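Heads up, the chain below is alone and in the form predicted on its own; it's given as structure tokens.
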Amino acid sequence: MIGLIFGPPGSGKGTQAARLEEEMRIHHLSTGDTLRGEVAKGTSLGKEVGRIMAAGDLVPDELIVDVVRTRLPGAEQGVGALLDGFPRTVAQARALDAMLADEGHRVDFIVALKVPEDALVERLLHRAELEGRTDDTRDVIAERMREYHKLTEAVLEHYRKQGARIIEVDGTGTPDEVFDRIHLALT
């Protein structure tokens, strides 16, 4: 089973994906966590993507597709994988579709979190304070929101045209309230 958790920056994708991983016994593959880990380790990939992420820009398609291509086979073992933060462009979605087709798989479901933008900005600024996330400044957040609206929203339409199961969930409220909505929608 292959699922995507989808939503704008700060919508709670990582929080909910971790809960879904535990509940469904599905492997959570977070490209954001992966990339931040590479930055923290100071790897060549980390140095390359660190500058991009600090500016609020999306990591180039070819680079992020390569990252996913190397990690997806391990993530698919067992019940399947839940991808968080990928795909972010239609080109990435097409690359994912091709990777999955090679293995006889496809995207089975998408959980799309919906949260008003003003609430997202506040969440991200609060997270930056708590976690020391230097990629969550007000200017970077504004750029990430523009990128999301410009490029990432089209990914949902890509999968909608394919007939994928898209579950739109109100992402406001406590993490427990949001998870209850997701759980109810998936069952």
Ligand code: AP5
Contents of the next structure:
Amino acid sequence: MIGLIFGPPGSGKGTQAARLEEEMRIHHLSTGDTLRGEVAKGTSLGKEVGRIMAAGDLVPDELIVDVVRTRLPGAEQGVGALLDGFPRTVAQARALDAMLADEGHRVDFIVALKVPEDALVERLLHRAELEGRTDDTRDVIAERMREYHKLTEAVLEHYRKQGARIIEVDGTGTPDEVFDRIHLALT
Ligand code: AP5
Ligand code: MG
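Please could you give me the other form, the form predicted together with BIS(adenosine)-5'-pentaphosphate (AP5), since above is the form predicted on its own?
Next comes the full complex, this chain leading.
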């Protein structure tokens, strides 16, 4: 089974995916976490993407598609995969669809989290105090939101046109409340 957890920066993709991973025994694959890991290790990929991420821009499609291509088969083995932060452009969605079609798979469901923008900014500024993620500054958050509206929102339309199962969930309230809504909608 292949699922996507979709939504703007700060909507709770990572928080909810971690819970779903446990609940559904599905492997959580976050491209953002993967890239931050590469930056921390100082690999050549990390050096290539570090500055782009710090600016709040999307890394090139070919590069992130390669990252997913190498990690997806291991991730989906037996249990399936929940992709968090990918695909983020229509080109990435097409590449994913082709990758899955080769194996006789497709995107089975999409959980799309909806949260008003002022709440997103508040969450991310709060996380900046706790964790100090370099892209959680007011200016970079604004750029991440722009990239989301400009390039990522269209991914949902891409899957809507395909008739994929899209579950739109109110992402406000506590993480437990959001999880209950997702759980109810998925089962
Ligand atoms: P990525 O790591 O994917 O970041 P993002 O999409 O901006 O989203 P976040 O991880 O900040 O938020 P989230 O939705 O996961 O929410 P979370 O659960 O953490 O990408 C980072 C960068 O990597 C991109 O800008 C780009 O440069 C690059 N990149 C990654 N994938 C790419 C791709 N496919 N193509 C190109 N470039 C790519 O929650 C946020 C905060 O809110 C946390 O502190 C959390 O504790 C809190 N919170 C969660 N739920 C709630 C709640 N219900 N109530 C209150 N607080 C909550
Ligand atoms: Mg995340």
